Structures are given as C-alpha cells and as structure tokens.
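Consider the single chain below, provided in structure tokens and representing the form predicted alone.
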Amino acid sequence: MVIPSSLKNCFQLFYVLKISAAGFKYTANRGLILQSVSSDVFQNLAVEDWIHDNMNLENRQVLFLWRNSPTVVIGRHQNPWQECNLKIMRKKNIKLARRRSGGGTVYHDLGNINFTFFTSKKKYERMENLKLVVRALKGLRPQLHVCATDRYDLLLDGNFKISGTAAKLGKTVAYHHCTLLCSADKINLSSVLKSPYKGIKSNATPSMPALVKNLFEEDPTLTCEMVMDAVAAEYARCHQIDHHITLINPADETVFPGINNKTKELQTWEWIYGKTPKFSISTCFNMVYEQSLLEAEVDIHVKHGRIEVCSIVLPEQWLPPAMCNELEKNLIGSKFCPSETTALASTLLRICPQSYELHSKWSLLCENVMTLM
C-alpha cells in the first residue's frame, strides 16, 4: 500500500515517538523497513553511522529508504575540488556532504532515491540488492527495461545510468547503498558535476562520468512513494518480514542515543575538505589591469583541506615582491576555502602601504587566487 504524503505528516510523530532504541531490539527478529522523516543529508548519513555502529545484524537485516534535499554526496576518499563545481554550489546553495563508503560522487535532491542494505559482513550481497530493486521496478511496470551491470550500476533501456552503488564493510558488519534517479533535477546535477577546476594532480578516487536519465522520464505516472512502497514490499517478502515502513526521526535520540553527534562530525569542514586526499593545482590565470593583460602562474599543495605549499608567480614589476611573499607567507596553513583567503586578504590589505593602484592590485590578484577553491 502506498503511504499518502499527507497521512505521513499526520502521522510521523506518532510513529517516532512509538519507537525506541528498544524497540529495535526486540520488534524484529528477521528485519526492518525504516524510511527517514528528514531530508537533511548530514542526518540521514547519520543514520547509516549509527546503524552501522550501534544494530546487532548477525541475524537481522535492514532496509534503509531516504531523500534528501538538494546535495552533492562524494566518496570517502574523493577530492571536492576534483568533482564538482563548488562556486555554482555556494550560489545555489546546494550542500556538499562526504559519506563514509567509497565511490564516485553523486548528485541527491527529493527525485532521487537513497537505499541502504543493512547486513552481516557474512550475508553482504551488493547485487541481489540490486536485483531486488530490478524486481520491484519490474513489478510495479512490466515494461520498464532496467538491468543491474557488472559495475554494480542500474541501467535504464541498456544506456542510461540511473543508479549508481557503494558500499561500507565493517569488522562484522557491512552497508550497501545505491541512488535512484526518479525526477531529479538534470540541469543541477550537470551544471554541479563538472569540476570547472584546472590543474588538479591527485591521488584521489575519481568518478567514473556517464549518460544518466530519470526513471520518470520513461513512465511519467509513477511517484517516489509508489517506488520506495514497491522496493519495500519486494524487500518484505525476499526476507520473509512484515511489510511494515517504519518512520524515523535522525534527530531523535530516545530513538539514536548519540546521533546528534554524529549529525555534528559529518558537518564538520575537517571531515567535507580536511579528508580529502593530498593533493596540488599548478595552473595559471589572466588578469586585466587597466587594459592590459596580464598571466600569472600558481603552484598550492594542499594536505588535509590545507594549504601546505604556495607560490606565486606575477610579472615583473606589477607588485612589490614583498607584497606577493606576504601573501604566499599568510596562505600556508590556512583552509583552502575562499572564505578564509577572504578574510586573510582583507587583513594584509589594512597593513599594506595607502595605495589606490596596491590595493586595487592586491585585490585582483586575491580575487583570482580565490577563483581556484
């Protein structure tokens, strides 16, 4: 049966507060169904944290349903900067968050479907997952021609990618998750997943590029809520359980003791930008000064989110050597962030000599050097 949407507003809070830490102790021997209230990213990856850490799986199985507003998720081990296009993220605001699992990067928002595949290290299976979604798709519309790959991808009419998988293994536990492009908005998942960054040498993984479409493009009739109902019903029935969605709450900790926390640590830019991969940006840029052009050249080498080397290289004679160095000087150690060079050009601007011509200087070179993170 598909949940309405406003029969789940109606009735969320009764179905959080009817649910303990207990509670998920005891209610299911063989599995759950749980399917977040929330569509913040930090609370729902937190979820998986907490699942992951705290649920006894040796003979339980979980599924996990989730959306979140719109994000851009990157892999455990991938580079920001590498990615996707941080500046037209900042403008539309749209979030960056990094998961804990591997892969590539990808691109969430309200069209787009997360499911997560709570299991024993032992019973870890990423493609009878995904052959359960194929089924469940299936199901709903026979006509639909949806194939699992060997990438562990799902394909739509053999060439269209619409999901996309990665997975977590723990000491005894382990998670697979795995998106579903359903109506997600194409023009911000294009325009964010092109890094306009050049330059870039790192050891980071890379994503792997493909032609992506949304399911509803091929069957306009269908709804996130009749998608996650069917892949439910389809999880019920292979593992034997009540097909019973149960709603919770990230933010609950009579439910998560701990999970705020957690919420908190995945938040944090130490672990978006500070886990990122060393890496190095040897480019240069133009400037127009008073009509003329202008190249220079810059070399930063960043570890953990940081810049650790910078040098600069401006023609002869446009700024005073000591200006430059200064600049260099002040860079190491600080956040590759704009709004931190921000802040630390503002400050060697007020000690740098009362020039009209320094200061508009100083101000384009800084602008440029921003124009990299």
Contents of the next structure:
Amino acid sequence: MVIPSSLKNCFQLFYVLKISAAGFKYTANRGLILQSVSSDVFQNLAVEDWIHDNMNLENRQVLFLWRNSPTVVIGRHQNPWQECNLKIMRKKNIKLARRRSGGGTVYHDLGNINFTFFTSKKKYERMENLKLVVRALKGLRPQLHVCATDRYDLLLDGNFKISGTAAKLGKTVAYHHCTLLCSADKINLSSVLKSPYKGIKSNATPSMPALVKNLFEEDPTLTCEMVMDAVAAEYARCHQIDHHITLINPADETVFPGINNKTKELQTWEWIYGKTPKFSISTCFNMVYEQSLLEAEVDIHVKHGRIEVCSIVLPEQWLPPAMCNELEKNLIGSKFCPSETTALASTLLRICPQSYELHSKWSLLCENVMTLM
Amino acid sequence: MAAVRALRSCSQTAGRLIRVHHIRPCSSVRFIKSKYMSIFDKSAFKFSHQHRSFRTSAISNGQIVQFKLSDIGEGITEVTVKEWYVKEGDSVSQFDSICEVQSDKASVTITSRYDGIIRKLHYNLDEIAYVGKPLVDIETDALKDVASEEDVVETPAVSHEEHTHQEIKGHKTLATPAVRRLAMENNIKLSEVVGTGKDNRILKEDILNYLAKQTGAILPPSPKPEIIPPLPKSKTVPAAPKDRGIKIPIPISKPIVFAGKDKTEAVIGFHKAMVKTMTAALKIPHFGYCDEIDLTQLVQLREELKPLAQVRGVKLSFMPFFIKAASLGLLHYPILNASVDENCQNITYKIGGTYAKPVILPPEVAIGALGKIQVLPRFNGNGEVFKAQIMNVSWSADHRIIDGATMARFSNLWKSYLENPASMLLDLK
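Please move on to the form predicted in complex with its partner chain, as the form predicted alone is already shown.
Everything in the complex follows now, all chains and molecules, and the chain you saw is the first one.
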C-alpha cells in the first residue's frame, strides 16, 4: 500500500508524541497543541516550515506555541536595513531572522509569546484565530480591554498594540502566526526597531510603527505561562480536542526528519540578507580629518544583498582618484556587509602607496562607508 | 477476429510483447494494447497520458495554457508579485513553485498546476496581480502520435526503474524544496529524474546523477569511460531499450559530484582585491613559520570567564587572548612592531577561524594565520594520552625586515602565553 509521505510523517509525529501522553490519542486526529522547548528562533521557524511541508491538515488543526531569545524577525519581503538598527543588534547580540510569512518587523524575547495556527488552506481564517486569543485573555482577566482591528492587530485599551499578525499560504496548508507582548523589554524593542540608515529607496514591504504595551503593565500578576495555557485551553475547547500541550524539541530528527536542514537554511546569509528586494542608498556623510570637515556622497545599489552599483564622491584630490575608483570597483559584487567590506578594504590597502596619510584617510573613508551597512 | 485471437495468445505468453506489433494500428488495437499491458503490471500504465514521458526532447508546438491566479481565500482579489522563481523558457513540473505573492501580511507561494515550459510572465516584480486573471502562460507537452506509442509498447519487460519513473509522473513528485530549487536552477524536470529516496523521493544525489548523465551525453564518446564509473553488471537494464533512444535512468553505484557545464564567473569584490594584493605580495620576499599551540588551558580559562563577561554584556571569544598575547610578545620583539603601534595589530584569520570586530589596518610586516581549534590526542608529561585543543598557526613575514630567528622566538613567546594564560599576568604592563 502506498502511504503518501505527508501522512506518514504525520503518523510518525503522532506516534512519537503518543508515547509521552496518555489519553490524547483519541482527539489527536482532530487537532494538536505543540509547545517548543527551544528558544532559538531558527529552530522554531524550522518547525513551522516542517509542519507546513510535511503535515496533512485536511481534517485537523495544529496550534504551535513558542518563544525566542532576543531576536528581530523581519517579514519575507522586507529590508533589514530599513527596518532595524543592525549596529545595536550586533553589539547586543540580538539575532536577526527572516520568516517565510509576509507582514512587518517584530521584536521577540522571552516576554513575547508566538502563536501559530496551522490549518488547511480552506480553513484559513485569521480573524477567527484572533478572536480566540481575545476570548482566552478575557477569560483569564475579564477586566482586560483587548480587541482585534481590521489590520489583524490586537490592541490593548484601544491604543496600544500588543500583537501583530502574519501568514503564509502554501499548496494545501496555511498558517497564521501572531505575537503577544506579555513582559517584553520595551527599551530594547524601541531601540532595535528604529533604523538609523538614511537615504534608502526600496519597494520592500514597510512596517507600520505603533505604540506598544505589555499585558504585564496592565496586570502584573500575568505571566507568559498563564497566557499560553489560557490560549491552549480555549483552542482545545473550540476544536473539541484534549487540553493537552505536547512539548516538542525542534532539533529532534526522529520526530521531524529533515528539520535540521531547514534550520540551517534559515540561518544562511543568502536567506536573511540575500532575499532583500533590491534597493538603493543615496546619502552623504561627514568626515572630520585633521580639523577639517569633509562631505562625501554615496550612491549604492544592492541586489540579492550584494552591491551592484557603487559611486563614492569625495572632495577633490582629498584622496587620489585611482584609490577611490579601486574601492568602488571592488565593492561591486561584494556583500553589503561590514565584515566583508573591512576585509576588502584591508586587502586593498596593501597595494596602495605606503603613506601614513593616505592610509589614515582610507581607513576613515572605509569606516564611514561601513556605517551604512 | 484477428485482434481477438492476438489478445488470447498474448495473454498466455508473458514477455512476448512483439506480438502486438503485428496487429494493424487502429483504435481497437490501442484498447487491446493497454489492456494487455495491464496484465503485466497495472501500475505501469495507470495514467495513459504518461506515454508522453518517454519523449526526450520538448516539442515546441505544444498547447499554450494560461495559468490563472487561483483564489487565495478571505475574499482577497488582488496581490503584489514579490518574487519570481521561474523565468521565460524554464521548464516546470506540476507542484513546482512559480512565484511568491503578498497580500495584506500574507505571503503566498503559487505552484504550477501543469508540466511544461514557461512562455510568458504576465507581471513584473511589485506589480499587482488579480485573482482569476492569467499569471503565467505555460506550454504543455503535445499529445503523442500513434507510432510513438507503438515504440513504447515494443519495449520488453520494463525495468523497475521505469515503473518508478511513470508512477512519479502521476503522483506528486516528492522532493524537498532545496532539491526542487536545484532542479529548477539546472532546468531539470523533476518528472524525468528517478528518485532513490524513501517513497521514490528525489534526493540531491539523484539530481546530480541526472546532470552527470546529461553532461556525459554532450561530451564526445571517448572521454566518457573516465567520467562515468563502470556500471556493475547486476544493475544494468535488459539490453533492448538502449537503442530505442529512450532515456532510462540507471542508478549509478557511486554518486558523482559533477557540476555540469563549466561556469565562467567574473572575479568580483573581495576576490578581485585579493588577486591584486597577492600579485603585489609575490614581489616581496616572504618566509613562513608554522607551529601548533595547545590551547587546552586557554579553553578552560575562557569557559570560566565567559559568564563573568556575559554579566558585563560582552561575548568572550578567543580574539582578546590572542591579541593580548601578541601585544605582550611584541614588547620583547619590537622589530615586529616596526611600523605600527600596539593597537594596530593585524592578525589575518584563515577560513575556519572567526574574528570578532574587524578593524582596518595598515600593511604589516608579518601575518599570522590561525587555523581552527581541533581536539586531538597528545601525550602529557607522564606519557599519558589526553584530549588537547590544538590550533595551528602559520606566520608569514617580510624577509627584508624580519629574520627567521626573531619570528621563531616571537612565535614561541606568543605560544607560551597562550598555553599558560596565567603567565600573561606576570608580564602585564
């Protein structure tokens, strides 16, 4: 008998999970509630990919609960330079991830809960899912004033955004995921979600900045665990399945065969930065050299994360034109990335005339060019 | 009458397909043929239109189908095209991804409903596409004529691989998205590749094997034996099919990692700069000095210090230790410090190493290349084997300024600082 691979994987997942849970098998074929034990954004996004690619959701639904260590997550068609402050993120070790669903940029940390609602494409209904979350919150704390907007956001007290939504539709499976701010670090959030980069022209999906608030600020007795449990309970009630949360390990290949490859792919430079729709940066910056102020104009076009066109205009004769041309020429084809540019600049320095003055001017110029990245 | 007799006699003798040849080609005969085939193996001809799959070249006068953008749900009528996965002229199989569209925070992957060749893309990037309107034009395969079908039937007992081939055509071609992309990039129809994975899943190796065979066909006959390893007898398909001009995928025992045609790429960016530098560097007399460093103690020290550093919000790598050791060493060998001051140490890392914060630095008189840290067995003072964390370092210095002995002494001092990190405390300024 030929069992379609997707169904087989489904059975595998259910079979493995069955062993750890008694009594849930009766409703497992109608729905599942999964919670990740990992706080690694790439592993968790890979779980979404895996379920999307491998599970048959014809007559069943899945809810996936997950939280991540500090990360900025951009939408499928967004531009990280436009959306967040990559410099602060590098300094504070905040990761950057690109998800496969559309929508805008969000900040995750352990005080933020992510819910993913998996259904067949036919049963894809975002508003219903959001209403479910609202019911769960109201059930937990009736005095909370939470509502959903027509942009699929959740607002607290009509003013503050506590949740954003995004979705991904494939051949037969669809998922809708949303965030929920419980006790996230708002200072981090506002500092990383503000882009310092000027002069970017791009067709990438822009994000809509919004005032945010944590549920914790309304009611300090609320914790992430309570909220996750409340949503799971409401989900179980709606879909008439057991209120049982199954813990899953996203690194387990026996439960999720092939998942580690998905995790790796989500971490590649080509996915995170290379998938940025083409854009250009036209800006100028000031440099201070030996008590004089100099202005430089830059025009860089980036496609697939690599520099396609590069033009740097400097005050006349400040640097030999040949040197500037070398820099422009060599940047073409290079990744739009400070590390790569540093390596390039250091290398080129070795073939330039050996003069302390030229070298310090060169370093100054390159460091400034790098601030654009 | 003749037809009926033929049927009866055919059904008695297995493998004597040639009998069918004698029957006049007419519509009733075709019916008999397919029924006859089903006695052998029902699954082989489950989908009668699969006869077309035996063609090896695409016929350009196929029918053009307009693939319309299907309903996305939630009453959405328009979307923005965000990325094309195909271009005009590409072959696609059913279920291959065609493009990515976005609507109101939802990203949708549109997959093909047909096999064929993309003839027209109706939208450019960032344009609005409408549900129900054509998205792409696909030229699907033309119907085969009778003569070709006879060719197919003539083939004696089809091999197991062929059945698999045909089954795959009718069912969803199982392959991971990465494999699909590889196929798409190389203009391969997944339907023509035999999957050797679970459930006839197409694996990356299968695509590579397919590519290898393609290249083998393009190259002149004589070099062939060197490229494709000889097939073991047991795996060859029964002789007859080969001269039919039909491509029957034969699993090759050793996977060949063959990229296919030669790719000419422009030397760009960082690589271009390196070419220039290296050419210039060759004019300077260099010498090299290699050594290995036992970092076991340093690894331990770093593990102990990591949490302390984290409290201060710093991720502690090995870099600070290397630099500190180098700067302390340079106090003793200032010649290596010739044109630069303490802060401007340049240490170039080989591929496999990592560096924390890149800094642009002026040219140097010596470069140290640090390999990756590996766990290797070493003998300790008592003659016992223990697990040591070994890193190789390779110094390259400008011989006009540095002599071998100085380089060696500096390296030894640097090595001793790193192998006994505590000793750095004694020499701190």
